[in-house]
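Here we start with a single chain on its own, the form predicted alone, put down as structure tokens.
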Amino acid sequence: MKILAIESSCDETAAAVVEDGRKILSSVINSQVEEHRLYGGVVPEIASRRHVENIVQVVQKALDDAGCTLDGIDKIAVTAAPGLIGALLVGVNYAKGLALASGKPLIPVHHIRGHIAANYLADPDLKPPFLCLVASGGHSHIVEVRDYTDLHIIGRTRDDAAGEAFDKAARAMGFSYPGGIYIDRAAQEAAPDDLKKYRLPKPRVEGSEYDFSFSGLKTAVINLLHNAQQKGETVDTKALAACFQKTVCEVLVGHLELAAQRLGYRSIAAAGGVSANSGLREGLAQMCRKNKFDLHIPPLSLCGDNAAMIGAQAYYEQLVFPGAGWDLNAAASMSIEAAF
């Protein structure tokens, strides 16, 4: 079965055709990263107008890099949830119109779900059940990936998400957006006891062990620079960075630890665009060496956001789901767990 994905959940325009789920026959991204980074963030609005401009030439070389057109496609797939509402509704329009033109069934698909599916384009082994981490800009969760439909949820940010921390901490320290890439790069330039020089502290939820809580280490960074600032210090930036990155890496590592420990899971896997993080997937990789967890981790081009993972879990959604109907809409929020 061939699905045609469309993905506009943010400042990404995507389209891909991906077989039964675990094949890519094509993956095209247009990004507007460059024209964002001059706001410091996502203009929601900019990125709205980028995707109406830029969708049908996307779709259309999807199409072409997979050697086929619109006729031998099966079913077409649209993130419908979560995200920026205007951009989502891009992306889900176009996908009805095509829908009703070609008169192929729709599949809305969870944009978090389809992060999680990349790794069964990575691992076509890979099957529930197993414990996955999720770590984007915003969301941080721990979710118990039951079947391929049935998730469940058992850990998350009560505020800010790790990636949302990272930009934020990032912009304090003069960093560009998006602030993860820039702090990833300095703290690998940082010594090994650079690591030390800054304490940070580790933010726990009480009564939730498996929470996060990410705002008081970003507000701790903040805050540190205002004061080296007001008293003519200098600091560390690299330094300053790496332990930022060991701190939030440790802490969701040690939360998905103690998850998978009392919960009896073997099998381990991440996803999202902070799964791209150096820091975090060597501290996952040691983790899982240490307790012989089975990681799987998609590879750094199905990290961020793509069609090609809406395409995956698209391909599962179908099998138990009818579809959607023309009255299918947008919504910038939704849980993991719940079925359109």
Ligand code: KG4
Contents of the next structure:
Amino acid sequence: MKILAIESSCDETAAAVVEDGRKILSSVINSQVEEHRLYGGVVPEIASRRHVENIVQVVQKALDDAGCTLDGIDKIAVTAAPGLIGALLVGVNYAKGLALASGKPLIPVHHIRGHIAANYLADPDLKPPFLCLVASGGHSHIVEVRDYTDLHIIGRTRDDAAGEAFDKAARAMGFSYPGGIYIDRAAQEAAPDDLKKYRLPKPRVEGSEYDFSFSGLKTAVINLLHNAQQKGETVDTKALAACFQKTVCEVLVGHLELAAQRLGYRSIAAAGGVSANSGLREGLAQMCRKNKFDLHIPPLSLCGDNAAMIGAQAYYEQLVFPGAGWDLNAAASMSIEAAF
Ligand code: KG4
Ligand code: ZN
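Having looked at the form predicted alone, could you now put up the form predicted in complex with the named molecule?
Below is the entire complex, every chain and molecule, led by the chain shown above.
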């Protein structure tokens, strides 16, 4: 089955053609990041406008690259939640128009379920159940993937998501948006001894061993930089980036390890933009080696937002759900556990 998938939940206009949930026939991503960088973050109205301008060409290119026309497509999938509402509405309405005009079924997909499904594209043999760490710009979850469409959150962030903390700390360090990758690069250039240079608090959440809290850590970085500035001291940005990244990764990996041990999962996955982080990838690899767990992490090309992951998840959604009616709406927030 060939699914044409559309993703427009944030600042990437993306379309892809995916076969049977596992094979990418094409994947086109038009990123607006350079424009949003000027403002230090995604400007929702600009994002919506750029999606409107780009979506027709992006979808056409995805069809061309896959060597097919709309006639060769079986179903149309679209990210319908969560995300920036104006941005989502562009994709949802365009997908709805395509589905109506072509008479094809419409499959709504949850963006974070899509991130998890990127692992099905990376490893054609991966099957639920597995335990997945989701770390993106808006979400930090530990998710039991009991089945393709049966997901259960056991740990979540109480405040900032991991990617959000990376981006805010990076901004304070003087990096441009989105700063996660700059912290990653700076941390890679730090010397091993630099990890002892700055003491940062390791966030804990009272009463929940699996939940995360990153805002205190982010604030500690911001305060450290302000104090140094006031005293006229220079901060070793590479060392600070390395200390911050190490702390975030230890918390993410530590909670995931505990959850896997307690719940008996031996198959582990990671998903979302932050799973591109080199420290996190290394930390997960070490933890899984130690525990003899199988580890699945998408290649860097599938960690960030893309439509192929939406096409992968859509395949499994349409096996169990009838598809959307013409009244399908977008939602800015929605639990990964809920069905459309
Ligand atoms: O999953 P994603 O592309 O979009 C959302 O659904 O939010 O995640 C974007 C987030 C941003 O916060 C970005 O800074 C972060 O992923 N990110 C990274 C790295 N690459 C992207 N964070 C740390 N290290 C990286 N290498
Ligand atoms: Zn995303």
